[in-house]
Every structure is written in structure tokens, then in C-alpha cells.
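A single chain comes next, written as C-alpha cells; it is the form predicted on its own.
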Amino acid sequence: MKFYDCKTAPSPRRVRMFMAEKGIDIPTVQVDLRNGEQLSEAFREINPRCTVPVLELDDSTRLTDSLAICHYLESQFPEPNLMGRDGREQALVMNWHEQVMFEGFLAGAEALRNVARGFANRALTGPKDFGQIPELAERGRARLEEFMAVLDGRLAGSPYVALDRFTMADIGAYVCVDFAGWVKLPVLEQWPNIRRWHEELSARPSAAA
């Protein structure tokens, strides 16, 4: 298997850390988004969505999206269990990570690159030029404030996001809330038990990956 990857990029961190709490060890590429190079040709043969994580497969199947990566890992390397040992810890685990993904994660990228000077036409990732849209960025803003609210209840009462255990929706809500300080939203001090279960993943050897 091959990884593609950028160690700046808060997609292909979510597969990182993923694969630092199974011990997997893949073959990694970096690709610089900063210069471009996700909309070469020669990456645009590897992956025409022009993004990063893309997992190539042995048999040069490629997989572009972080959570079907993770998937297809979790079935390859089932231990330790990090998306459900049954249909009802399954479907918790998906609910909550794409909560975190639509509600979360997308509300970040809309108040960043819709505002941010180096994402100048390109709003969107992909392989087209979008312009920015700065009442985009306001309602971005606004609606990752109202997830992290959302998060900081759930983790009133619950230990981790979805289950009684660690599982990918930590990993994405994980990077979700840092990925929020690029926008400068002060989670850490707005929200407490966001903040008390943040130190505690922090101090995971995967959340450095």
C-alpha cells in the first residue's frame, strides 16, 4: 500500500492518527498543497479530485476519502476496534462523525477559505477554481460555534463522542476543534468539556501523527 499525504492538512490527519493508534506503518507520500501540486497532472492521474489522503491499495485500487480509508484499515486491522464491534456501535460511530464532518468540519472550511487570502479562488477543493464568498466565511463561522456547542454538551455527559470508548469520532472531532483555531475560535476556553476531554486525547501518542 502507498499513502499520500500532507503533514499540514487536517483531512489526511484524521487516516494519521487512525493508523498511529492501530500501529500501522504504509509507505507515505507528501504531496504540497501549499505549491500546488494536488492539481498537477501527474497527481490529477493518481487522484482526479485533486485531494489528499488517497490510499493506494496493492492491486492499485485508490481510495480518496479519509473515512472510506479508515474503513477499509479497520477491516484489514480490526484491533484495537475503533468504528464499532456491532451494528449499534457502528451506527453511533457514523452518526456522530459525520455530525462532526458536516456540522464541525465543513462550518470550518467555509469560514476559512471563503476568507482567507491563500485560498484566493479556490474556495473549494477539487480540481475547478471557486471564488470566495465572505458572507460564506460569517455563516461558516457561526455554524461551527453552534457545533462546538453541540460537542461541549455531548462531552457533558459522555467520556468520548460516541461511545464509552475512543473510537474515529474522537479522531475527527479531535481535529475538527484544532482545525477550529485557524479560524480563531477560542474553543479550548469557551467550552469546558471540550477543553477536559482535548488534554486527554492530546496526551494519546497518536495525537501527533
The other form holds:
There are 2 protein chains.
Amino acid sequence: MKFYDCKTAPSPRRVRMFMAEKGIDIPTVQVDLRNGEQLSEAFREINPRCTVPVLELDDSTRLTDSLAICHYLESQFPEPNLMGRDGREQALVMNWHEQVMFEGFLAGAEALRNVARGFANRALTGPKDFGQIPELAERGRARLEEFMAVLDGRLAGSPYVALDRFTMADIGAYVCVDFAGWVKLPVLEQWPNIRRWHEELSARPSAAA
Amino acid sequence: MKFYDCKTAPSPRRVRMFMAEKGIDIPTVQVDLRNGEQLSEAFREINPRCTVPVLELDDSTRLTDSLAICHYLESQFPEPNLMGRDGREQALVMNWHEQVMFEGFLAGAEALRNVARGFANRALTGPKDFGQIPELAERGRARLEEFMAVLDGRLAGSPYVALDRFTMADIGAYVCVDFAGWVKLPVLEQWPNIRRWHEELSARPSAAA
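What's the form predicted in complex with another copy of the chain like, now that we've got the form predicted on its own?
The complete assembly is shown below, putting the previous chain first.
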């Protein structure tokens, strides 16, 4: 297997944390997003979506979605379990992961990429350039705040995001909370239950991944 | 179990088609999206995200995401297999399903909800009202077209979307192609491989679900 990563980017960080929790070590290639390497002809051959993470399997199949990559890795390295032990648990992990992605992470990406100078003309990931829409940045920020309130409410009643133990849904939410710092949303000051949970997760070695 | 549906909406249609393929019959409650029933206090108690589909399990757990719902149903009703038979197949189904959702379905929703009169102030699903952003409608339409070209390319080299047989990824893509009709994108005229595949899927009884 081969892992295409970018050490400074939040999306591949989900997979890095997942692998760190499982003690998986896969040959890794760094893709220089800052200098547009994801848009190069060479990388388009690897992933026409021009994104990381990418996991290349030994039969050359390439996976380009975090959830799919983690699901595959879980099937190969089942312990410690991070995706749920039965259909119900797995569905809950997936459900929270999807909610984090759509309501939290995507909103954060809208908030960041539609105003930051570094993303002028790159308001979306992918092979095509799209201009910034300032109104969408505002909406993204409002939605991200909204989502943090939901997450805080969840963590008021549950030690972890999806189950009563650490799972992939916590990884997704943790990366999302840190990403909210990129748009200067003071999540840890504003939401005490997120802060408690974030402190606990920050003590795990995987947080450094 | 109990299934919360809206017969005219595309998102719960994914689950309806999935259940039809498996011959699953679950007591179903229709939620009247057209008249805003999803925003009522009663429905907020069921799903604070104010969306359908919702699957309520016998222990009262509620799932609110199509992929999670279908994953759970697959665990309870394994045949015919629709989510993949091993970790690699499952990851491919998931990967395509996520790509369809992010690049296709979400783009279509942006294209529709940011201009259609019926969605004034409801540019996003969920408990909060958000105003329309006309620029986002244009961008959504451009992205949706882009995605259809990708899907057509995939179906030029593969009989089905994720594997060499019908899976949940086909259901997601089929609903997305039909949804593109809502924004008058002439998908079936423009992309011959999508047309071939769409005709085949339309002959399955589940297409009427």
C-alpha cells in the first residue's frame, strides 16, 4: 500500500490519526498542496479529483475518501476497533462522521476558502478553479458555529461523539474543531463540553499525527 | 423499526430503492416537507436535523444519514449484497457514494435551492433558515455538469458505478441523475454512457420506489 498525504492539511490528518491509533505504518508520499502539486499532470494520473488523502492498495485500486480509506484499513487491521463492532455501532459511527463532514467540516471549508487570499480562485478543492463567494464564507461561518453548538450538546451527554468509546467519529470531529481555529472560531473558549473532550483527545499520541 | 420518508424527496428515495432491492418492508411515516412538517416541534423531537430519511431502530436509536441507514439495513438483511462483500469492495462502494454525494448531489441541491422560488429562505436543509445565494446556484450547476462528465467517463469503462455489479453507489448516482432533471440539466441527452446505464436501472422494479 501507499499513502498520499499532505502533512499540513486537515483531510489527510483524519487518516493519519486513524493509522496512529492502530499503529499502522504505510509508505507515505507528501503532496505539496501549497505549491499546487495536486493539480500537476503527474498527480492527476493518481487522483483525478486532485485531493489528498489517497490510499493506493496493492492491486493499484485507489481510494480517495477518508471514510472509505478508514473502512478499508479497519478491515485489514481490525484492532483496536475504531468503526464499530456490529451493524448498529458502525451505522452510528458513520452517521456522526457524515454529520461532522457535511455540517461542520464543509461549512468550515466554505468559511475559509471563500475569503482567504491564498484560496483566491480556489474556493473549492478539485481540478477546476472556482472563484470566491464572500456570502458563502459568512454562511459557512454561521453554520460552523451552529454545528459546534450541536457537538457541544452531544458531548454534554456522551463521553465521545458516536459511542461510549473513542471512534473514527471522534477523529473527524477533532480535526473539524482544530480546523475551526483556521477561521478563528474560539471553539474551546465558547463550548465547555467540547473543551473537556478536546483536552482528553489531545493527550492521545494520535493527536500529533 | 420505523422509517420516516417523504415520497417526493430524493434523499429518502435512496433508502426506498435500497429497501425495494432487498424486499424489506418497514412501517413508514410520510413527512410533509412541502408544508414544512420537518420544522415542526414534533418532528424536531424525532430528528433535530429536520431532514428525512430517518430510520428508527427497535431500541429507539435514530439514524439520519442515508449511507448509515443502508449500512445498518445491510447488516440486518445481507442479501442481495448491495454494499460490497469484503473490505475492498465496501470501501469502493463507499468511496463512489461519497463522491456522488459531494460532487453531484450537493452541487444539484445548490443549483436548485439557491434560485427556486419554493426554497426562498430555505437554501439549505436543516433547522435554520438561510437565504439564497444566486452565485452559488450557478456554481452548483457548473459542478453538477462537471460531475456528470466524470460519471459518464466511469460508466464508459464499467457496467456499474463502483463494482461490476449493481450496488448502493448505483442507487446514489441514479437518484442524483434524476435530481439533475429538477434543474433541467439534460443528462440523458448529453451523456450516452449514463443513458445506457440509466435505462438499465430504470427497468429494475426498485426504480419506482
